[in-house]
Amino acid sequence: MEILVTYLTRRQNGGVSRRSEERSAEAVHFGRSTNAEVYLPDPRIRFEHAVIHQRPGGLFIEVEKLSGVRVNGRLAQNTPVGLGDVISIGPFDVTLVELPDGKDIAIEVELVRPLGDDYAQLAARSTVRLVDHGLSRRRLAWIGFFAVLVFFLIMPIVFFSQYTPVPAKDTVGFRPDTVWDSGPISAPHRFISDQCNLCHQKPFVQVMDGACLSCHANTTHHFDAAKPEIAGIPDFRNLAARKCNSCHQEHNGNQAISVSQERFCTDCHGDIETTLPQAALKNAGSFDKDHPEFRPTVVANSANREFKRVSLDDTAALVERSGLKFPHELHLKKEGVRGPKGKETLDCNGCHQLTKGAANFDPIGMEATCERCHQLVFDPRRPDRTLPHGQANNAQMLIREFYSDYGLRGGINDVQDPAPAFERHRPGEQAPVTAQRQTNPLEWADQQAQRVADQSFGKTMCGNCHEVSYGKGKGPLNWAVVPATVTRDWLPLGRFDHSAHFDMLKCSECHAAQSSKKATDVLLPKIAVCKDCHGGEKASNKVPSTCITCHDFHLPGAPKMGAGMPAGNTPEGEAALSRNNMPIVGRN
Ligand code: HEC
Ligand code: HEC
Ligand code: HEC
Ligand code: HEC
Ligand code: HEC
Ligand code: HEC
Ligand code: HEC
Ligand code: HEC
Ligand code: HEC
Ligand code: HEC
């Protein structure tokens, strides 16, 4: 059977749109099944609702029992149909129309009783309106408005204006002004996160630098912007004028309180050799690629405390003149070195000790570190008598007193005596006194003291470890010890923390101390050593390191920030703080 099905849809403006489909099949099935020749998509229609067959007597419609199909208004079950008949199947009307050429049956289908009507009726019956329950929309809006006003404006303002700060440990419960909070406070500030007024000192006024400085009183600038060469460059001048919170943003959790992007620094430092040659700084960029070799600050002249920065590449100029003589190699010999109780093997921490928690080593002290092996014995006949370390003049006086005492009382032998060895005498027994000592004991004592001062004392005792300059001495001495400068911060422009590296590396991987024969050697690691582990800020196979991993921004030498602030800003903050028992923090 060749079938033509036309679906009619009435538009709102009265027009009709048609969509036709051609089929060929044994029979014409009507139903919700997609296999049906006439597809009737409606929940009230069965999958197979009715079928029209061609039989010898013409077309017959066969209907499932109780399907309620009507032909021209009458219920049908197995009924003949013909041209012009209207078959009602559920909400659809199916009309048999004029046959076009070559077709056995032509059908028009129209949805005449759409589902929407019933649904709309049902929905209308179940509507619940606010008015029916005594609530008008307007009244609700007012209630909401006042609730917002009270909870989010009046209560916080009243609280804020009447608030007297109490020590942080006493604050309990909910503070109404925290409803204004605009995001989580950074971890370092979380301890004040419920005391908004420590930062927001005045309501509806931006956070002022004074509020920050009331705690961070010692924060310094990056440089002295008053220097003419710096003030002449707008970018540099502007940096000094920026407010704290333009760099340190709050309420972003931990993300923005710290300024960690390399870009921030490299914008200036990438080409500072051209923009500011006076600064005598090398261009610096990302640590893995564009960072200059370290230039430790070494003592150029210890006598007048002159320092210079020398690159670790510049081996010829890399000399430390600390005023001290000290051969590492001698003390680190594998077979050990002579100590008071025989040979002992020293390792680095025999002399360099780290206080727990400290970043770098305790300073070396002669008394604490060296003296047990290098006692200041000035007369080999009395090894138990030692000099105090430090002041040469005091030592000289002590020596004179020592010999005067012996000159008068006896007790040790005289060098000019024919018997050179120690005098043997029992305790309490007076030693025999020589002829010279008897006639002029003090003259003898002076001679002895001068001998020590000129020879062993200067050259071989103090001079063992110190550089000595002759002709500069005071009192009876014609020499003086060159002031010693034991450098503790070799890289003052950068930061290095020994305790963060101990577990990973041996001392010798960074310091060639084992083989160093002279105190003038500079035993610091080159940048290449650090680069084995430290990469740029985005490094993935190394420790990601951005500039502030190793550098400070607020630099110690620069002027303090906040000078010239609005009057009253800082004292107010400080007063609030002292009432709060808050710590005053800063770099010092
Ligand atoms: C450590 C200091 C600090 C504390 C504590 C702090 N804030 Fe802030 N807050 C800031 C800074 C900085 C800004 C940045 C905007 C500015 O300069 O005012 C800011 C901005 C805001 C803003 C956005 C409005 C604006 O001025 O941009 C709101 C709202 C706010 N804070 C509410 C609070 C509330 C509420 C608390 C207490 C729960 C609080 N803050 C505690 C430092 C702080
Ligand atoms: C009530 C005192 C107080 C106030 C006000 C305060 N801070 Fe702090 N701030 C601290 C303390 C305490 C620390 C933690 C110090 C530490 O860990 O060494 C800190 C840490 C910091 C740090 C270091 C963060 C880090 O990653 O180590 C920055 C930056 C900072 N504050 C900036 C500010 C700024 C900007 C303001 C003003 C909006 C401000 N602070 C207001 C007390 C305060
Ligand atoms: C031009 C940007 C900038 C401005 C403005 C600025 N800082 Fe900083 N600050 C930094 C950078 C960069 C660091 C180093 C990285 C870090 O810890 O955030 C830093 C570090 C800090 C630190 C922690 C480490 C340290 O050196 O003590 C504190 C505290 C701090 N700043 C407080 C302040 C205060 C208070 C102000 C305002 C008076 C301020 N800063 C203004 C950029 C800035
Ligand atoms: C606006 C430009 C500018 C920015 C941004 C800047 N610097 Fe500087 N920096 C300078 C200038 C200029 C000097 C030299 C100051 C002088 O000679 O007194 C300097 C000096 C230094 C020094 C040498 C300090 C000294 O004691 O001699 C170091 C290290 C340094 N900056 C590191 C940094 C780091 C790390 C950052 C990023 C957190 C940074 N700088 C951001 C301009 C900048
Ligand atoms: C007997 C004591 C002693 C021992 C042991 C010792 N040092 Fe030293 N070290 C010193 C003294 C003293 C100085 C300072 C003198 C100077 O300026 O060279 C010094 C300085 C240094 C310095 C400063 C940089 C330099 O160039 O002077 C480094 C680094 C150093 N020692 C590393 C080591 C290491 C690593 C070891 C172990 C392998 C070690 N030291 C063992 C006494 C010692
Ligand atoms: C464990 C004992 C011991 C300690 C601790 C020690 N030394 Fe020595 N030091 C010696 C001995 C032993 C010698 C002689 C080695 C040799 O000649 O073979 C020596 C030699 C020296 C020399 C070379 C003297 C010369 O005649 O060339 C100097 C300088 C020196 N020590 C300085 C120091 C300083 C400074 C300290 C402390 C930081 C120190 N020593 C700690 C045992 C020690
Ligand atoms: C065994 C080595 C040794 C001998 C011997 C020695 N010193 Fe020292 N001296 C040191 C060391 C190491 C320092 C630096 C550490 C310290 O200050 O204790 C120092 C520091 C000094 C200082 C302080 C330097 C300054 O500028 O602060 C003076 C002064 C001094 N010695 C004088 C003397 C005199 C005088 C003698 C002779 C009586 C002497 N020393 C003998 C090792 C020695
Ligand atoms: C892993 C540690 C580390 C990192 C990361 C690092 N530096 Fe350095 N930087 C140092 C050390 C150490 C020095 C030597 C300090 C000295 O000479 O006193 C130094 C020196 C400098 C100097 C002085 C250069 C000279 O000799 O004139 C500047 C400027 C500088 N760094 C800027 C930066 C900048 C900008 C970044 C980020 C792009 C950065 N540094 C990253 C450790 C680091
Ligand atoms: C990752 C490399 C590294 C390792 C490992 C290392 N150091 Fe250092 N050390 C340095 C650097 C970098 C400096 C310069 C830091 C500064 O003075 O600013 C330094 C400085 C020193 C100084 C001179 C400054 C001071 O604090 O007196 C001594 C001494 C020293 N180191 C001893 C040691 C000893 C001992 C060990 C082993 C226990 C060791 N170092 C391990 C890198 C290292
Ligand atoms: C064997 C690998 C290794 C070498 C070599 C090394 N570092 Fe590190 N460094 C680390 C690791 C790992 C950390 C810890 C990183 C962390 O805690 O996030 C670190 C941390 C640091 C820190 C931060 C310390 C802190 O308190 O957070 C500085 C600064 C630093 N290194 C500087 C240097 C310098 C300068 C050198 C070269 C003299 C160097 N490092 C060599 C592995 C290394």
Second form
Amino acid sequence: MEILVTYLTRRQNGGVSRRSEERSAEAVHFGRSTNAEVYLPDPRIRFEHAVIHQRPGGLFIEVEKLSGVRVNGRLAQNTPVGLGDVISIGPFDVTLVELPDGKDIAIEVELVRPLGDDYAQLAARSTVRLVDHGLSRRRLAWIGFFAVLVFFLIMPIVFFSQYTPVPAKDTVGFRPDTVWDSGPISAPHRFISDQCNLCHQKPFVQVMDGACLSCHANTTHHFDAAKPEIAGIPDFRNLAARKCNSCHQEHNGNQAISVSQERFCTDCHGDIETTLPQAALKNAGSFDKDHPEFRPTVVANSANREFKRVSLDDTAALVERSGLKFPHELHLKKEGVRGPKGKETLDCNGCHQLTKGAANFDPIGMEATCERCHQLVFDPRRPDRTLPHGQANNAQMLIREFYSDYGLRGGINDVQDPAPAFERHRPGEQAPVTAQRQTNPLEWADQQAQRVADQSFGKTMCGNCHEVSYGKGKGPLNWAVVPATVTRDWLPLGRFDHSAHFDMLKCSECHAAQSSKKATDVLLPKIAVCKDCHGGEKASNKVPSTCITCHDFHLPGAPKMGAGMPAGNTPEGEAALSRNNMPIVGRN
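Could the form predicted alone be given as well, to go with the form predicted together with ligand HEC?
FYI, this one's just the chain on its own, none of its partners or other molecules.
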């Protein structure tokens, strides 16, 4: 409602001065608060002493109990008021007067009961200043100045200059220089939080790289800044010259101490195809808009352990030549597969085991996973004799020695030998030996061994799951198995935590294993699947994900960080990257 407030002041000569103010509010508040529509500056008035509301029945004044507000001389609590009513609020009289045009309420306020001499006497007897107690502000200021100087500057400097560092495993206890601590230290460094000298090695000097490298000596850089193709690019040169603490800032509490902003990476990788084309990297920006399609590292040749990076968009080249013939679709049939105890239905968890808290699944091995159903028995008459897995030459030697022993000792009748019409013998006597085994047991043993090897390696067992080859000299019985290279991590330059997703998603929501009929399929989901839940740095309706959510900054194979350290890649790191056909200078 529209309010007109007029303050009246009576002069000694009998005149009256008026000061009017216009207000717009839903109600009229009276009090000592400067926010009140009617400001009443008197210590006997509360900050909000009374309020007038406009209701369907008219105007009503509401006050708290014991406030002493009177309407026309009578105590009021929730009382209707109208034109001509006089409201007494402390030393003030508030009168409702005729309404001017455009106003809902008009009020005149006059101070009619000012403070008497008793207030002045009370103020004179009161001691409310420090100087009244003999304490001047100047003296206290100097005392505080010297206290701060001694306890927060001199004592920490003296302690720091005379302190002898102790081993990191020992606890120091209280030390005066902790008053300079600007905040809690992060969880990884909390075990040395009371040993400031380990990082702050010089007084009033920022933490130097040498202090970091005393513990993190094996930490590598993001690229080799000494390479000729990089040395001339200012952005790369400036990044390589940064100190450790420009990216890793401590004393910010229990949170990550690494820079996480996207621009830290996208400043270079946003246009890296132009600035560094020889790196074979793709431009990368915000994850939800400008991130390239995943490029997994697949096995190009299992025998020679050759790898290559292929985009998931390049379906023709996206082939995993691991040396295996494992069909997911065959093992995930809805009607089940034959097992040692009859038909059973398999799922992904039957073979892919995720240890609690681990980021990736445990490696799959023949003995732990496959042997339960795929036993390597080469002769049904001796189910206790099996071939060693992963040892093709030893397996062929075992087959040959097995049948050589039978050939020399007689052994069990062989179904391939021409047996006589009746083969009777007394209990306890050895079975009669065939003519071939009697005349040339070595020739018989070789024939049996070669027959079983051809069947085991070429048709059953090894040939069912592995790529095998036959030829003279490839093994004791002319068979060889192509070494299997099972990819455990298709994105070695990325980081994905299966444990964080395992309880929320089914395997089939990301990996189309049930429809995969070939072992060469790369069952990695496209980036669009990840974007269903993950957004960019500023995403509000998805999980905000920056570059370091999935990528590390420090790359293996790059030179160690720190001033004065020689540049150049280590042979071990360069070999590790070349095995995956990765560029040494960067990643995406």
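If you superpose the two forms and keep the largest set of C-alpha atoms that fall within 1.5 Å, you have the rigid core. Predicted, not measured: the structure shown is a model, and the values here were computed from it. Positions refer to the first chain, counted from 1.
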item	value
Displaced residue check between these two forms: E37, CA, 2 Å or over, core reference	yes
R46: Cα shift of 2 Å or greater between these two forms (core-aligned)	yes
Large Cα shift (2 Å or above) at V298 between these two forms, core-fitted	no
Cα displacement of R381 between these two forms, once the rigid core is superposed (Å)	3.3
